[in-house]
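The chain below stands alone, shown as structure tokens; this is the form predicted alone.
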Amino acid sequence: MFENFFADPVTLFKGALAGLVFGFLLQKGGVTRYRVILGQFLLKNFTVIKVMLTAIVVGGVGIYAMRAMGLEVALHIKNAALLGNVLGGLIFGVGMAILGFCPGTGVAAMADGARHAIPGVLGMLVGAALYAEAYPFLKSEILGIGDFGKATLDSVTGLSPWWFIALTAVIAIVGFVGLERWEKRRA
């Protein structure tokens, strides 16, 4: 029954590796401090959606980097299901507002010393739990509809996609310079 659960020792290896330097990001980011994340509701501080725009833009930026000298990177790229990303995007905005912490963020603040993030990650834990196990009639009956399958804006407008990753690079700077005006008015 579990003989296809777990990876083989190096991947798990790798895998723990790559989460230890994401929390680590994260705690140094700032973004695993439930002031900041409450901030970010709040109009007040954008530390966060300024990670995660770099996130995205330094993402795209290597790993299109990296395909481009021939390396084989395989992007997992999911359906573009309105109705399952609408309902899934309000179950997580929810969850966020409520908790004050993402998955990522909740766990590498558990690491980073805060017990309230603890019953949070256990409640995340068990909504996946609960999901899976609504999964097949979820599949069934919502995630169908609005399912435009495996498109991405490159596939769907024929463009490169370095220049979606241009557009969101320009969108960040000219992002993080606004953001930075309006909180120091703000102060």
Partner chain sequence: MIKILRKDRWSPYLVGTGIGMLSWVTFAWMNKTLGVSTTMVRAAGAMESVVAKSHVESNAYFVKYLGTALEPKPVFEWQFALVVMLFFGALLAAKLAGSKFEEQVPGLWAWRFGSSKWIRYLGAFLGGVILLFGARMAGGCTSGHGISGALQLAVSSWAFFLSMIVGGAITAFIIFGKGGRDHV
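For clarity, every value in this text was computed on a predicted model and none was experimentally measured. Positions refer to the first chain, counted from 1. Take the two forms, superpose them, and find the largest set of C-alpha atoms that agree within 1.5 Å; that set is the rigid core. First, how it differs from the form predicted in complex with its partner chain.
Core-superposed comparison between these two forms: CA of residue 94 displaced by less than 2 Å. When two forms of a protein are overlaid on their rigid core, residues whose CA moves 2 Å or more are considered shifted, and residue 71 is one of them between these two forms.
Having seen the form predicted alone, could you give me the form predicted in complex with its partner chain?
Shown next is a single chain and nothing more.
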């Protein structure tokens, strides 16, 4: 299992580059801070949703535009095993509200002075190992329920992906304008 421990150097270089930029951005955005994450869940500080929705819209527009221009950009869709997605998402939310970080921001937070992110990341490793033990059971009992395969919003509705990208963009822009006004009024 562990004979070829490392992938090839080019692959590793690319991953390292992406990680460096990603970590840099997360810290600059302030989402490596516990109070920002909990502020989001307590609906007081909306930094997390601003960062995420902007990334989704910008990323989505670019990737679907590249595909529309005929560039070879493959999609990487994860299985819609809906019971697992929803149950897993709820459990994830519970853990994130207790820890105050998600996996990526937790690793970044260790570098940004949050000592308590260290036991948090250790917990993540234990959580991964526990999941591996539970996997055979979950696979047979839960992960097969509501399985639609690699479904996307456009594939299940038969509409163009651009409708959904446009809808997300409109929700984001209207939401952001509203949020900024509300934040200014409150301040």
